[in-house]
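We begin with a single chain expressed as structure tokens, specifically the form predicted on its own.
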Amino acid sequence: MLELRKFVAPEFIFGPEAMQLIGRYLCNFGAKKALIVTDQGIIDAGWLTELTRLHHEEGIESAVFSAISPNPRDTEVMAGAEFYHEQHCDVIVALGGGSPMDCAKGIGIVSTNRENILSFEGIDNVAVPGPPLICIPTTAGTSADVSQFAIISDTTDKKKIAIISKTVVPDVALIDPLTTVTMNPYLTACTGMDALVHAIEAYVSTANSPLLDLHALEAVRLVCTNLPKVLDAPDDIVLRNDMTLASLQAGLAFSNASLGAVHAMAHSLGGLLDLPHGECNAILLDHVIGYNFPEAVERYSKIGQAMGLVDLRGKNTAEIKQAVLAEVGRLKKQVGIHKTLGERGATLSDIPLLARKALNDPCMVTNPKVPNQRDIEVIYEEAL
């Protein structure tokens, strides 16, 4: 069947020393003041630094928020907002992963609405854009810097909102492998698994489409077969721009095909016990492909292919189900993610709410699959 299918991406450049272009497009902008958005992590790895020293070559002035947690919360929103007006900015730079990233989104779109963070929740819901953001990730993962996706966590309610919206897709991503060498070995692996899981989600989604399924099954490939070795090889930029890269490949499918019920159930997730977002998709990943295998047999077994399975011509559906999830299994061991649920915390009683906040997720539109309340709660009980 023939079908309409939009793609939306920002200008990104990508490659070594993309992110020494960023005097060049602050100025594109007419840039007086940047907003920098960040977290101590990146101040102390050195990149704050490097960053300040390029804009400073071009006269453009700087304030720093960076008041950020690792799953940011609609205050933090809120109040780098009132930051940014304060400090009479006119650009917003994001610096950092996926944190940063979504923070300054929230922040830009704040800004300009002036409205609480929260109220933007779900799909097309922001009136205005955001004052002109560049993105320069730190990680290769998240694909925040490609992507109309911002996870904002609501303190109150203790669950993470998504923002799907055009106005929060960066006017300019600066994708730079090099600053991703200081990332420690399991954020590395965290970080990596999220890629995996965006572009395995991107390509089961039921708005899937062959403008997408290139970059989602290049992005799996990818990351089986460079996330391992990039962990004995932290320092090896080849296998840190091939991660990047990968990263990038999954951002351009996801964003544009949506997810599906691991993110859905990892944002419910984060939202209640605050834990590392990639872990928490690595940790439901397989659980929720042995779900989801009978509505996407083919699609799963061209992932399985992507992964590195040579051998699935001639194997029954359930051998191929078995192959791929033996496959999910051996990655994630062999990254070190092998926690459960119940190790990182989760237990019993919080599953029927766990369950009722993820079927309200907009990532669960798209699952290939559609669930009920029992069927999410049977999955995170797979993983307790």
The other form holds:
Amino acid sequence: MLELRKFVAPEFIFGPEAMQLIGRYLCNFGAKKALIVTDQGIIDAGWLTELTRLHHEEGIESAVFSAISPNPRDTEVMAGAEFYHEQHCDVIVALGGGSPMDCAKGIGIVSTNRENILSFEGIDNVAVPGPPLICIPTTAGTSADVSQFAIISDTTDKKKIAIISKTVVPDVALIDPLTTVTMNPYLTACTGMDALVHAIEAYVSTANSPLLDLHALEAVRLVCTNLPKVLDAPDDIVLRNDMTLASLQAGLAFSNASLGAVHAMAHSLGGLLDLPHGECNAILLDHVIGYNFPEAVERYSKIGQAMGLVDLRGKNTAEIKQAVLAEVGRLKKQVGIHKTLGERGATLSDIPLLARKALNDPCMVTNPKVPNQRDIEVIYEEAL
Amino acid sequence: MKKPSDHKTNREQLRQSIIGLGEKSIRKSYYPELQQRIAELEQSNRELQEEIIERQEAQASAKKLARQLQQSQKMEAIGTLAGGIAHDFNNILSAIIGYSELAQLHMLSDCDRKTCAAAKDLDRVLLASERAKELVRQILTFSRQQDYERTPLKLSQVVTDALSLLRSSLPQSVEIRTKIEIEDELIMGNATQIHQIVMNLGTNAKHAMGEGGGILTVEIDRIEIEPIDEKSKILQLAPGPYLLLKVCDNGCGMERAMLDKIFDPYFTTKPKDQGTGMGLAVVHGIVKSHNGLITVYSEPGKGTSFLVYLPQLVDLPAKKTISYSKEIPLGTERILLIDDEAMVARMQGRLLESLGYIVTVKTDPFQALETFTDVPQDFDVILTDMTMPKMNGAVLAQHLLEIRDDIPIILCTGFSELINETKALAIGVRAFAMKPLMRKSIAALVRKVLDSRP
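Form predicted in complex with the partner chain structure, per the form predicted on its own context:
All chains and molecules follow, beginning with the one already shown.
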């Protein structure tokens, strides 16, 4: 199908020591005082000390907001926006994984629009962009640093809301693979699987596009090649670099093509049980592939090839599906993600509610197959 | 072709939104300019807030001035009323004093003063009358109906003199601090009255500070009242150079409600036997009669400041001197006396007769004019009251002078808004006398006028 396409991506700098350029970009934005949004893990890893040193070197003041949960909450965003105003900041710098970056995006739009963060839920519901946002990702997976997505936990309704808007695309991303070295193996695995899911869902999305396909498939290839290796050699800069590149490419793809049922269902799950996002994705991935497969056989075959399956040619649909699912299963096992939803605390009685919330998630819009309530319930049941 | 369902249409719309072709471009590169604009708006916001504060202050100040204006109008009204009463009372007092003095004259010749009870009683009548006269004088000072001689004064000198006098009447616990920023600057004023201002304000401060004492600060400074100054616009203080006398204490202070009344005559916070309630009323009258202004600022528990603005004298007028003689001069000349109040007229006539003069008494100015027209050379001096119903003394004097321009005329008045010494002299009257005239002073005045004939 031929159609007009737009490609949205922030200005980004990729490569070792990209973080060192923060001062220059703060100056470009005329910053006087930056709000640094980060979390305790990053502070413990020492990255905040380095970042504030760089601010200081440039003569720019900073205030730190780090009261953030692993799945950032609406209340935390509102508190952060309040803090931003209190401190008279004029630029936001997000340092960390998906949580600080999504929280920083939320703080930005709340501080300019002055409305509750939950009011921006859905697609294109943000009127005014936030102040300049510079993202420095320290994980290789979330890609919030290049995406038009921000996921926030609604603490009242116990669900995650997705805010999809061009206004939450950061202004600059300083993607520095060196910062990912401090991730522990479990986090490395979860974020790596997240990147893989981004790439797969973007590739099979109904909003896919040839330009995005290149990035999606390359991301799949990079993750499958490097994720098992980097778990064995966590300090290998080249492997970390490749995983960060995988995350970036997956991010460029999904930010423009959006996602699908895995993310819709993972958001619902994360909201209810507060589970790590990457792990939820990984648990659900093969079950959703199984469900979607008939709608996108060609595309899943390409994904299989990118994963390294060389002998798919000549196989029938069922065989290809079998091979792809087996490869995903093998990878999950290899990186150490083998728990089921049941083992992670979900129960059968949670499923109808989880399914209803997942159906309403904006990510579900571009899933290749249009599911009903029962379809989703079945997928959850299989993953239980 | 099958029509797409609503669900499908909706889904497609959302998909298009994700692709985002319809959106405007996000260019945050505007940001530095935006920041600049925000800074400008914040600046103008600050300026607006300052303007609001200025306006609020101006409004508060206008309100304060309006209250002062109201206050000054009230004082004006009270002054007029008090002055009117004082005038009537003065006439009655003239009669009481006059007849009492006459009665004494009769008795001196007929009985022994030491044993005569009536003579003693008359002494007491005169003593009480003296006190009544003093009170009337105070009321007239307050209502500015009393004319005092004005001479160029060095304000700093007068105030310093008054302070040394005040010092002796203040307890040791009161410390006087002076800060006099002027030297030879002059005002046109009456030294006694300026003395009285300092004494009255100082006494008030003493009472405000109570037994524990405190600090009495007296300052004099020179200020310029500009035409645009609110004091000039609203309180009708003429623009020009002023000497500002500040008398401040750190005593008990006053509530606002009290401040509005402190210049009222007979208003006092002191016990009945300690204060007359005339002190500040008199100060107010004196300051107004000097074309000045008095304002007060007070805070309960902190103290009170009185600010007295007196116009500075820049051009010196020609000096004039007045001398007094101590003995009662007598005479035999012929006097035409006119006063519409029969009792006063008769009393004054007999008083003048007792001095040896030949007196013709008239109670109607027209009759008097007739008599004079018939025989203008039969009179050596004319004494006329000022306030009379058909024709006032000034007009009568003008008619009399038309008939005989060298006839000496003495204009007497207890109270009149229409005339003062300067005006009286201007229309050709020889002398001007304030009632009630005492025997001694009327004798001196008549003799002086007669002796100064060409």
